[in-house]
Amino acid sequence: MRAGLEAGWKLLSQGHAAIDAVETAIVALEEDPALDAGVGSHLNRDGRVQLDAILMDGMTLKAGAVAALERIRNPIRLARLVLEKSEHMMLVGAGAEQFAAEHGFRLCDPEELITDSAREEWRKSRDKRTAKEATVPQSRGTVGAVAIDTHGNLVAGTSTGGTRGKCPGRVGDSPLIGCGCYADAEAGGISCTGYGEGIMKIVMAKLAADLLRDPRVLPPHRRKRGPATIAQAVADACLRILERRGHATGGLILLDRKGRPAAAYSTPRMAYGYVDADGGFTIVP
């Protein structure tokens, strides 16, 4: 988390746009194989990585995502490039990574992505006779960031390896407008993780976006703590949403539209941290 505090925050402190932030910010936790996204993410089920990624922009409305990268090891600069190229949206497999070849990017060799901690996780999950332990919680989670700069250009984006064990070709809610990242600058930027299937099922961040524009969502009882705890009551409103409607645990972080942060988490756990007001760093690991 520190690290990719450090990296995003010293772009914006010194005046760069929040979509470099929010890029730097993630590739630096994409390059951690503690988590799951980039070198180090969960094998599918034949054994090989498989990444998505979107960055999206708050004040355009215009994201570029990605999927079903095998070649790819930074897939969040991928989604820039699609933002910032392409007359489309989304480019999946292996059209995206004809996408990124011609446009000047390396193709890494797959196996470039694996870590032998990821590679002892998927023979444990083949084999039958070890399946309670294959089934613990997964210790590696995908990741996101949200950033708004000076000239108040808000800007998320979320990259992921997907869940352990999953079927080729499967893609979750990560790289989906409005299921796991959405931004808007007249509401506030979202990044969401824990079960893609059922955050799928009510568009998680879109719906952030939307609550955060109607203060209602704060019950009468917290108004009188004034507008910084709206942005905290629209991520707990989500994840109650999340678990009657979508039946499924997960969290998300978020900042409104004046910068003001908010996470909140259904999952065994969720790490993450903010840049406070004074340029400190809170993290909550």
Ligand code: ASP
The other form holds:
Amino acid sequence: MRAGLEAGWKLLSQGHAAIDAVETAIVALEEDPALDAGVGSHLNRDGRVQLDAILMDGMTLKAGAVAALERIRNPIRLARLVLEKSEHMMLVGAGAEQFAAEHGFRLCDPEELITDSAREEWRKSRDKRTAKEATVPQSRGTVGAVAIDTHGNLVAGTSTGGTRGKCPGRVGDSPLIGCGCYADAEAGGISCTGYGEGIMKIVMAKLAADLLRDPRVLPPHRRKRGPATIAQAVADACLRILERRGHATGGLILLDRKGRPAAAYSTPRMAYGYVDADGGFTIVP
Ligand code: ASP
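The structure above corresponds to the form predicted on its own; please provide the structure of the form predicted in complex with ligand ASP.
Below is the entire complex, every chain and molecule, led by the chain shown above.
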């Protein structure tokens, strides 16, 4: 968490753009094998890693999304390439990897993404005697970042290996615009985690953006007492709706259009942190 925040803050404090900060922070997290993104991601049913990522620019509303990648070590970098160099918003599988290669990306050996512990977890899940043990929730999770720069550019990104033991070809909420990520400079930037099939039902990141834009739709008592900021009330409201309508648990981090942070989760755990405009770090492990 600290490595991601420091990497992003270093760029922002030197005057770089929000997109550089978000990309760099997420690369740091993708490189951490303890997290479910890039190296160390969960394996799917076939014992392969398939990665999804998205980066969205709140000023233009353009996104770059990639899904079901097997040979890209840092999917968030490819998401940025799609955002900046493609007329399209989302590329998947072999086509996305071809686009990457055409732009000089190294296609990695799929084995490079697999850690011993992820392989061991997969083996256990295949063996009837240990399958139960392997379904215990793990601390590894999806990663995301949101940043706003001095020019008011607001960018959000999400990167994931998806759910453990997923069906090959399954794509969750994470790379879907409005589901696992959304950014609108007039509302805020959001990155989500949790049970993708539930998050997709309520289009959670866009829901949060809409609530930020017009918090009058929040239940009145939530605005008067309780959460300290509207941003926090919005994050809390999204999780209640996720539970009630999506029958799922999850979490989200967000910045409103003024850069006020909020985070909430209903999963057993979600580490998060932020850096304020003066460079003060808050980390909630
Ligand atoms: N939301 C991700 C997915 O469903 C998983 C996660 O956030 O842990 O692919």
